[in-house]
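First, one chain by itself: the form predicted alone, in structure tokens.
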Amino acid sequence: MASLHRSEKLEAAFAALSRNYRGLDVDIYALCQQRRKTAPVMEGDFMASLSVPTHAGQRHGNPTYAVFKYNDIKAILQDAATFTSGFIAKGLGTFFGGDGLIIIAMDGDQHRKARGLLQPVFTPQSVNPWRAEIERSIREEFIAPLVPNKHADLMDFALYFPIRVIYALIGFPQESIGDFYEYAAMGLTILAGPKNDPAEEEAARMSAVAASQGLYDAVIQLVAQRRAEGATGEDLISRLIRAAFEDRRLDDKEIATFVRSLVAAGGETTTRTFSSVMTLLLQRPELVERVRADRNLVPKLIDEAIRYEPTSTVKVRQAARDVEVGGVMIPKGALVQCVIASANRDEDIFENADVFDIDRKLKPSFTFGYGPHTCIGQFVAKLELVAAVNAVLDLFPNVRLDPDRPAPEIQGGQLRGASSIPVIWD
């Protein structure tokens, strides 16, 4: 690939981040569904049950609960006050290093102090004046050297354009392009540090924290530097830096710290998300014929796959009191596992809720989370997602899956996508 710089670090590091959320080989889909209708509210690790680690680590020591129901998990995640997320700095967060305080361990007025700062800067309006640099970044870069090969697999550079365009946002030097993927490996590395072995857990703590430094010293080194300058460009650091909210500024530590986990956990989801995008809607050569014929389908193509197929299958908060869900009385202090991939296809919400159906009625995913803690950068997620799936349209004529190769797969007990999509063109 011309234009690519390879890095072997990044992508041992996302392979090592996907086998250890990979967990056993089962249908959590069918899992789930059994468990709407027989245990919608089940005390017991269900993530453990797939051999799957959370963000909780393994040291909390605090009874859990798995909720499956959309309507149940819906009411938690609006419900910052009663279902927390501050275990979180004591475990994901403790990969980081320092006081692990970290953006989604954040609770309160803390948590909405910070992203009051930070939300303005994400909004679809402050976004869109990156579109251009995106489309032209995606198509130029990644997809335009590949044409006359008439043959790739789009996760060859789907691990790359995510990584490439958060680069270019938050302002890195363009000439350090290679040293940046260095860093991205630095954040997978964090990302993969909760396991199911404590022992491994510790072993894993140690390289985390490491990477995290280092990550935490590359940006921190920027913040500063475009503070010096007087901070009035565009990037993502300069509009953070002039960022206010109640008379309040964000000092270097906390943008460096932000910053810092943009790159760890933005890029990877973005590729997780386009390669089950791209897998769902080359499985149906009908579908790639109508999304091709009429773009306006592509943003609908993606929430549609960000349902049925989400990045992320569970998200954990913490009952700050003794509550009741779902008829179940969960007690202060339980971890509450909210499985997202149930609620996704809970029948009761979604007709035919395990038919991948573009022209469903919208309704509300959970993909990128739901109340106080909605992903905060899901606007230039879609941006870059729409933006690769047309330059695929527009660049690889009558693309399809190589019949000559193993066709791709969508797997993970938490982080959910195809390892490999091989196409050819014409």
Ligand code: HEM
Given for the second form:
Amino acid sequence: MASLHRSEKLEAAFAALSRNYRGLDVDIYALCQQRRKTAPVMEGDFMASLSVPTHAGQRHGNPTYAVFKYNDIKAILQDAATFTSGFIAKGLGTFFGGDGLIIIAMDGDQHRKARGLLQPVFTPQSVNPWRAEIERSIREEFIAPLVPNKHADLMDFALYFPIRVIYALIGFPQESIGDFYEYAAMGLTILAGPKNDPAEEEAARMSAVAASQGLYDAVIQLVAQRRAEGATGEDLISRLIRAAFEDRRLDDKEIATFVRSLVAAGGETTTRTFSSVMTLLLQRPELVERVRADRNLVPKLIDEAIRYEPTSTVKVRQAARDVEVGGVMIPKGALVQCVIASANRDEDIFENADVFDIDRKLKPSFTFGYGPHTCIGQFVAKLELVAAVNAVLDLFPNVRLDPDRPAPEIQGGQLRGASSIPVIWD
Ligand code: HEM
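Could you present the same protein in the form predicted in complex with the named molecule, rather than the form predicted alone shown above?
Everything in the complex follows now, all chains and molecules, and the chain you saw is the first one.
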């Protein structure tokens, strides 16, 4: 059985990323509630007011607005012609080397075609054949080796299993996982690029661009190899080589650029979500009992945790024309912060919105986004989360929070999650 993988570089990069987007220690949900009551569409940079660096910062010279109500945010995310994403290529995108080929920063036809090519690889039918290997890897490689210790910090493996899963899906050779953790650390360095201080940001840009290139070089080599071998396998790269939409195929550069972005898009997002799911569960021992006895509740637990504690509290768009939102005129060019953390607790949509209740009637929350850019990897993410929660409940008998260590806390202004979840078991 393989031992637990560790990479100091990755752990340091994750901690730095959390610090970068943490901002002030304020109750973001209380602030949002106040806004929903008094000014549901606010002129100004809500994230900057929490001291969080976003790409919606003033440095682009555009006015910034923040939107807090569920229905307003739903309408914005749905209407990608009026509320565009291309500006991301000029912000976060420049940390990827500035070639602008990242899907989250595409608009219109370019985005529709890219989704058309990529989507079939990520449907539940396509993802389900990976289920057994994902479950095996999480159980055997990460959780089973810890069982004899009778205590652990769940974050010690939460950082690794999502990267391990993406690594296997991409089709990298099993033995070089250690190198890949280094690439994943590079991915997190890219995400931590935007800073409040422009001088600091320039320095971060330099190291992020180098990191991005390193990751790209590793991936493009593998793409060329798979193409040369005929791309017959079920790994992601081979599937992307075979994918076609409206008679178009992806070239090596497009595949490498997309695959590189997955390390950042699918790694730390899943880690942070897992940390919130486990924190909310373990804080409620009676719920642990219920879920342990009835595993059909695991997906409900995850959906509610995702609503209650979104991993990323805000999604930003740019107005392509003058447009009215909730009675406020937003001028063309303005950046619009859609505050997901607020929409997910909108009392007009969710009854007792501030109560964590896995029995509530399911309504979509926006943690995986909404509309044309909705998370393409959400079935992979949910599959991993279900597998990880089940493995913890199965392999750690009577798992509970360690009473001798600080209780986990979900924190963060933009990226939310717990940094430590100490547990014990029998
Ligand atoms: C719990 C974990 C995850 C969360 C919370 C999450 C969240 C999101 C959100 C909110 C978006 C929309 C961005 C926007 O509207 O601007 C998004 C897009 C995306 N996600 Fe995820 N994600 C997760 C896991 C994953 C995984 C595992 C993958 C890949 C295997 C992935 C790949 C992507 C990609 C490629 C996009 C861009 C889609 C587009 O622009 O059309 N995500 N994700």
